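Here you get one chain, nothing else, as structure tokens; it is the form predicted on its own.
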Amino acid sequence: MKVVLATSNQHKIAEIKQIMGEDFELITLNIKVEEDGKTFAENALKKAKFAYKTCGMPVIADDSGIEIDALNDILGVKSARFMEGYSYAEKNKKILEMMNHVPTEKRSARFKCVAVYYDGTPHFFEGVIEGRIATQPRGKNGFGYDPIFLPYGYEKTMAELSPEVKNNISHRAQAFKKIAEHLKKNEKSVQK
């Protein structure tokens, strides 16, 4: 089943494909959208609707990001925009540096996705991993945040995970998953 997918994220191309399978044959689609809306919905929908128009095909996107419960309101839904122009490694090292006084326990944290599918009308997918920050950056798997996040249930970072389990626990995974779920549910009337 073709689908296409709005993103030029590499990371995240290689990831959706692994994780939605070899029943998907993802044709992606590079746009630039403002991310300037209040929640990952708002944002997946704004790219969604874009690329909708671009391509008149139906379109998956996803806005995602981490939440770091003792930095607030920081990361979340603006993620990707902190410390624009600044490498994730230099991120990641400012996120240690304001958390240094942060104890074990107050450190939890958490990745979500929202995915949406879009075919004229939206149908959002969520997925949502929750864990704890490290007290270093560790592993080399991941990208963005991932060398800094401890999923719970798991003594090594998201970059330590190999490519097959963090693609079978992220907040990734689980929306895509559910996406995957649902077009496959309703195949022909997603080929229309």
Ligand code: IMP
Contents of the next structure:
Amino acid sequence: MKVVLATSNQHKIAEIKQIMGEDFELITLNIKVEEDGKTFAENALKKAKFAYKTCGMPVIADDSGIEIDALNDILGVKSARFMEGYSYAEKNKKILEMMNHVPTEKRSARFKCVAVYYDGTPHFFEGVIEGRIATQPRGKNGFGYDPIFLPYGYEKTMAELSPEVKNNISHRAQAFKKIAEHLKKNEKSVQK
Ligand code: IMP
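With the form predicted on its own already on screen, would you show the form predicted in complex with this ligand?
Entire complex below, previous chain first.
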């Protein structure tokens, strides 16, 4: 099944391909919209509507980020814009510095993803993975804040987990598995 995915983030594209599997052929659409919404859902919908207008076909768009309880509102929907212009190695270093004195029990954090399938009507799908912030960055896989995020139940950071494991448990995996199920169900009901 062909689906349009409105993103230019190569890391996300690779992950979403692995998550959705071979039943889907993803056609990527590179759009730029200002992510000025107050929620992930608002931003995802804004991207999806713009992409739908651009290509005239149903589209998938998403917005995601990391929430770190000890750092209040610094990240969340602003995750991509935090310390803009700096590398993720520098951003992660800064976060760890800011959390230098934060004890283990207060290092709680989560990745969130809201994906929307927009065919003139929005259909929302969400994923959340809870964990905590490590004290040192570790691992080379993944992208962004993966080296400092320890998912609950794992001794490894998200960047130390293999792509197969990350793409089975992540916020993005949860949201896009739901989208895949929705699209397969819809396709069956159209064929009936
Ligand atoms: P988006 O492209 O607006 O969804 O921006 C998401 C931003 O949140 C990324 O640029 C990363 O900084 C962060 N982020 C989202 N998902 C992940 C992930 O799976 N690993 C690491 N960082 C992520």
